[in-house]
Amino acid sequence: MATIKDVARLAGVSVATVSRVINKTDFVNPETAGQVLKAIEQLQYEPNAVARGLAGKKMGIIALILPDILNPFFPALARGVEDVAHKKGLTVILGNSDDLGLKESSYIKVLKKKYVDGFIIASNTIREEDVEALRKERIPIVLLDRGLNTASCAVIRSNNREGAKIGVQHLIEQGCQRIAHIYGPQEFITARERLLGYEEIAKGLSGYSPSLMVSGNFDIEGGRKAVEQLLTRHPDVDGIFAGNDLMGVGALKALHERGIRVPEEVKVCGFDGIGLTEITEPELTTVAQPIYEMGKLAARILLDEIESGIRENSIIELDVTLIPRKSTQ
């Protein structure tokens, strides 16, 4: 492989001149610059990315850290990030943290050494001091979906509380009065907001009881077990609002196993809008987040900061949309 010294020798200039042409750090006579570029093309020379990073140049790499890549919600987010980055000529490095703070911290520590230009992180464990530590090193960061309520960076998520209210109100409009809620881990701000939205509407129903709220762990098996527990407490439940679609799918499975007809006896609504909701039987009604658009917006904001150095310090909540399907109609 050709080196910068080989380019300088062929072009008849100094290594410093080649460096100035590559990095565009100072004026170089157009004729000289042309000789350097011709030598680079002839030798098929590729500048060392790490060396450029050490010199304070952009590496063209961003890091995306997600909590659970097996959850269909997060690949859709990742696709949005990647599509924007690809159009800008950037590479995305993906890390799966498994919702573990230590694993997440390890990713950040390692990837910083790789001279990434910025981070997009979906995390319920990241702290304000973690964000500030990256800020002190002048590394741009955007928090996505799960994140802090106050942060010195952009935080992008959906309007989770309003979405929950929309889902519960839809069940009421479909005739439900005994509406249960299967909620996700309450350390996640998304799960907390959806529970609060459910309570805000459900408390006005004559059939409301706190025991209608059951934990489901944001996965299919959690949703299935929650329905078993729920029906033991309240066999007369006629509506279920699941805090995410995976728990909604688990609820459908549990009801089917018990011979309970959906939507005739119990109506079910999920939250997220993942593709899996279109292939269940019956198809699952869901409060859909603009998942792909969230990923795209996170990438745009991060890339704007990388290019301009101007921070976007705000919480951006995107609107959600009810998609009614056969599980409630």
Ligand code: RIB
The other form holds:
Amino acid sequence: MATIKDVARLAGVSVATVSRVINKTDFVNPETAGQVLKAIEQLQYEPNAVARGLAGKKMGIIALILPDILNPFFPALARGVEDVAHKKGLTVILGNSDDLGLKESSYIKVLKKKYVDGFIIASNTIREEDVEALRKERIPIVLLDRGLNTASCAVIRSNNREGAKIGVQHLIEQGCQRIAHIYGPQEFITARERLLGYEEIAKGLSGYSPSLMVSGNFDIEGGRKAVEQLLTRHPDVDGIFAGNDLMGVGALKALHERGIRVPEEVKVCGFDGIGLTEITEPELTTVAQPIYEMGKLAARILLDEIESGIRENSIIELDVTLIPRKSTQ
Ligand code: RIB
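Based on the form predicted on its own presented above, generate the structure block for the form predicted together with this ligand.
Whole complex next, starting from this chain.
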């Protein structure tokens, strides 16, 4: 494979001149530039992408680090990021952090060495100092969904607290009085905000009790076990607001296993708007996040920063949409 030295030798110029022609970093006499381009074509020279990166040029690659792509919430997020990046001719590298700080920081360290142009991270472990360090190295970053509340970068998520209130209010409007909440891991800001939204409404109900809240670990099995605990404590529960759709699906499963009719005896509302909610029996009412749009917006903001070098420091909360289905009506 031809090297930059072969091109310089054939064109009769220095390696530095060839580099200037490739990276357009400085004026080169048109005749000389022509000789260099001719030599590149003749040798079918491929400039080393890493070398171009080293010259401060863009690699055309962005890194997307998500907790777990097996959770059906994240593929739509990734698709939104990739569709925007692809339109701009960029490639997306995906990594699963499993919400582990060490795995996430290892990805960041390795991918920085590969001169990626920027990071989009859904993280509940990244710290302010990690974001600051990337800023000092002039590496663009955008945080998605789970993430810091006061980051020195753009943070994009749904309005989780308002969304929870919408879900609980819907259950009340459907006649529920004893409304329970299955909440996600409280280390995630998304789960914390939804619990706060639930409490803001539910505390106004005569049937409210803190024991109506139970942890569900953001997964199906967690939702199923949570309902078993709830029904032991409060057999008269008539409404369940699940902090994400996977726990809502688990709740439907547990109620079905006990022969409890949904929505006649207990109404269930989830949160996220993943495709699975359309195929459960009954179909699951949910508070849908604009997942694909969140991914697209994150990519647009990152690309703006890559191109302009100007970092957006703001928290952007997108509106959610109630999708009523048979599990509540
Ligand atoms: O289902 C995964 C959950 O984690 C979603 O609700 C999403 O908001 C993320 O926080």
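Computed from a predicted model, the values in this text were never measured in an experiment. Throughout, rigid core stands for the largest set of C-alpha atoms superposing within 1.5 Å between the two forms. Positions refer to the first chain, counted from 1.
Once the rigid core is used as the reference frame, the Cα position of Val266 differs between the two forms by less than 2 Å.
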